[in-house]
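Only one chain comes next, encoded as structure tokens, the form predicted on its own.
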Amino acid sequence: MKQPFYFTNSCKVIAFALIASASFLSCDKKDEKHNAEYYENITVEGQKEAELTAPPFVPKPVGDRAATKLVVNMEIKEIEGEMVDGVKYNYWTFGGSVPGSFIRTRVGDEVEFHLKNHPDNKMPHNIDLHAVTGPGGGATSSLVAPGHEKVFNFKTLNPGLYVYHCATAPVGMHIANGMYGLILVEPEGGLPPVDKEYYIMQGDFYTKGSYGEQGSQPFDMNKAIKEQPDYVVFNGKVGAVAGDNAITAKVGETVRIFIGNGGPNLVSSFHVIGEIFDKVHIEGGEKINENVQTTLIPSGGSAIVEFKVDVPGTFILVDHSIFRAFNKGALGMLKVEGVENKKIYSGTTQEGIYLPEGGTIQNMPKENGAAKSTTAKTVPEQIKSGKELFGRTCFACHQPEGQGVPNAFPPLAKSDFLNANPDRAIGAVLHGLSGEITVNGKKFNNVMTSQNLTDEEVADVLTYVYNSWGNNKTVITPAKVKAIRAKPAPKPVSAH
């Protein structure tokens, strides 16, 4: 016998309100679970120190530990680093480096913070822990004069990557002198584990010289004020995470970086050139995003970005604001190791030459008004000056080592094509080059733009590019480049 509609009905209603209501009961206590009473009253094992490491570095994941009680030690220092080759800066840090110690820590965890100031330091500091709750994030209990040690303790109540900075009037100076880190609160039973991690912070520098120019140069705080940075840069200098000391993987292994913002103006688009981010922890919080090309960093924020590498090669890390990355300095690498995977990129299968715009070859705009003067330099200090203006200039095409990118462009490291004609090499810097050329044996078709510098620079970067690499070490003058400007630009090969 069929039961009447309306007790079917009921039965529908009672037993969904019955669902509901176990659902809703296992979210409060899911919520119970994750909220800052939950973690306050968490009972602490034991007592330890932490380990505090550099960056690109981090300390040891925290696993399954339990809660403890976590000494953390960090000295403030003071010291003159280098910006860029031949810039020095007086760096304000936590730790000795920029961006600061890497802290890591569980939730519930309780943290005995001592804060030293060395003697030798010239500045009253403080520290504001992102991760802290509490008046000033720490700030107001942990002014120290130098030569002094100031003491206090907080919970660990919201697992995330957290900013810490210095907020010592004034506040920006202090941050935008390098004083700036990361402290990661990893969730119960920590951070799913991966093959590598890195500890990456961009900030921007003030400087009272324009970029590159060489000497002690000061913070300069009108520009600070305005916004124009002449560095923006990943770990405190240009190149800290380039060349010898980029970053390293194997094909297959899974990379996590966090990565932060010091600021203390500028907000950073992060992106790894040739690669995709699996998991990205939105602003360093408990929600993540999937398949991410380019994720926003504000000021004084962070982001766990985490990546499976599946080809070989070096990838760029840039703020995808992307003059900051080519002319600033906000550009880092990771090598990669390993066998490659045709399927997933197959290198170049056909070369020819497209020149949408005509066979002409671009130029960089030029500069209007007086030339700058030139002063005599001696070799070393020719090279020196070269090398800088190569990071600027040349680095992206032809590589740190001068190795160039295999199909598009040239070496420049034992290349026969520049050591046979300096002044051919000194005519493709000033006019560009294009058609097809011959070097080391491999043919390259490509289009190089003239480019903007002036007859001291064009000598500067050239006689660091002959002296490197195994090139046959030819000097070259100002006074050289003059006369070859002089004379009538080259056609442009054709491209039929």
Second form
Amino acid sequence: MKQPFYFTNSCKVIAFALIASASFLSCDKKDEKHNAEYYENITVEGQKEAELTAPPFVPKPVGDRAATKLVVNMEIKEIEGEMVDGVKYNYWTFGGSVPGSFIRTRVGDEVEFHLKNHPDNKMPHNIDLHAVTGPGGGATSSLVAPGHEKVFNFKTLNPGLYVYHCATAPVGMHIANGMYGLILVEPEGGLPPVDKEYYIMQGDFYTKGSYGEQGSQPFDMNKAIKEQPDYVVFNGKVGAVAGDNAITAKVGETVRIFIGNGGPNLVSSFHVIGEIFDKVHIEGGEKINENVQTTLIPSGGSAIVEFKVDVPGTFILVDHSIFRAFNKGALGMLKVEGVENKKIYSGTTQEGIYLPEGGTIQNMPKENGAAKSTTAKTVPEQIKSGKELFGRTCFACHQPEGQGVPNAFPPLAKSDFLNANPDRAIGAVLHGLSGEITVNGKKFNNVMTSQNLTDEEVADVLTYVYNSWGNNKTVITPAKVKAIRAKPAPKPVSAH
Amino acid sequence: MLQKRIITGFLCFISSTLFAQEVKMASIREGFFVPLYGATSKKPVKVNTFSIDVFPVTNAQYLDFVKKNPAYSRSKIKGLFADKSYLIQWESDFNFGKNNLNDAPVTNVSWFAAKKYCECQGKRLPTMDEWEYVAMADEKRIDARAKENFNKYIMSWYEKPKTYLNPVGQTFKNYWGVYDMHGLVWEWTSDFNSIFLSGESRKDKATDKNLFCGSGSVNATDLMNYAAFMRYAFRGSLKANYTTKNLGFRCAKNK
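What would you give as the form predicted in complex with the partner chain, now that the form predicted on its own is on the page?
Every component of the complex follows; first up is the chain already shown.
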């Protein structure tokens, strides 16, 4: 290594040599990094039973405690659960949850692992912990019959976040039924403290029926081999980390998610919509990447992601292989409460129509709205259906109270432009409107697209608008709309 | 030792004369088959003609046995012969209680106890090959292992909870006239531990290359192996003093 490659001009080689010699130097420094051999030889102090938690929660951090003898009592249960409303699935679990109980250790701990197979279970099981250095990761020593217990010991040598899973044949089936979880081996002194810590694991499920098919759904080996899951979910079922079960944080807090992927097949592109991971322990190891949008989590692998939440709102956790998120269930939620910070995120300040081809009217379908109404509505009925229609069609620009958006969309509330000429208003809805207009003394130069509405709908929505927010209570009838529709569309104002 | 055997034999003689006639047995004709495990060089193994109980042993039958042999009652059995969950679902030594049907299969019985029971009926436990030979029959065929529905039936049991509470004889009657080989409980065989599976399947796989690798889809043979594998894996996890809720037994007899 000391002999530079004089015969080559490659900068890379020289750079490599420099880096290599620099790292040799750093070995002489005092804060040398401990390796597995070091941790193999540290002695343990005392004994305690490991706290185990069901997702999305994690046990208390190890902090600065010394390495200890840690007793883990893990019970295997075969239980019927619900994949999504009305869909029953027979899960095989470590500790009664999918993923299994979270195990938190520190490097150098001597773990005495008790694997208990509940007497009601039908299957023998075992456990392979990726944190274990030894044959089968413990699997060769832990095959346990229903109603029995196996004990084995291991010492944690490498800090990191590791997957554990059942490795009894057929392995894929045991994993596909939910037999996986995470074991964290914290470094000496523990991970830096954060405000919130959560535990989430992705998994793919293969059922006889397709997504949402009701009733009890058995495991489908063929689909599993073809790697065509019906469900891809966080924490064992659709919605396990959403709605009322969402994970939470407050503005300003730092959130750490221990995220794993049980597979059995798919690799996860883990992403939180609207957040950037400040730090990612890549693949659950020691190396930290910063400012990451989406991190890849291998099947049988993990990552530790950390981010500070700066603004309130609901942040969606997804596998960014996005059909899995919106069609197969890989969707979770982080709800953040607190005060808004407009500097970081303003919300919508302006909505405009984007017209790359110029200021002409958008050619929305312009078929003649067939008046399907058989009985004429009363005015209150018109207002009622008009209000619903306004909520679907108009409010995005004109805003819920008709107040509009300054400099972008004219107000409909107390609008002189509107009240002056109902025929013009009908025409605007039917054909659109573009060019400069003056509303309540303010100039607007924008485009309103023509709306694909029936005569009756146009009548209803305009009647609602005219009877709201201080307007002049004009009533528009479908017949009137029909009459205006029959006339040719007016030229854009700007053309005059 | 010899003396003990004679005494045991004598006690069993009494009970066998009392009960042997009551239990229906089916006659199994000799034949050859290739079991999933245990056949060297994948050549068919021969199963000689024998008889096997039509149903697994029930709570009522086992209670009679325990009454005749109090040494096999829950409180008296030697720790060597059965672990702590032996007959734990029963109410007491000589009462299986209201939660267990008299005609439901007895479970939580160790291999030692099951063996003893059969000996006291003048019978023995079936061998693994005998058991598998009978279990490969569906209603119409001696060997239905390649039938997809047959395998699906077997595997559907894995997902049905608490079947050990069901009465015997509710599943299908197979070609030999035997019930409940599938769909009720696991069953002991005399040589359950003669095939060593570590349960660490990736390691086992080295010797069973065809079992869970190689094919892009599950064909009937895979499915059949997969259904049968569960039984071998389950047996592999047992020790002779183990008792579990889903494990019962039935007896066999030479012809």
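Only the largest set of C-alpha atoms that superpose within 1.5 Å between the two forms is called the rigid core. Positions refer to the first chain, counted from 1. If you're wondering where the values come from, they're calculated on a predicted model, not measured in any experiment.
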Rigid core superposed: V44 CA moves 2 Å or more between these two forms: no
Once both forms sit on the same rigid core, is the C-alpha displacement of Q217 at or above 2 Å between these two forms? no
Fitting the rigid core first, would the Cα of A54 be found 2 Å or more away between these two forms? no
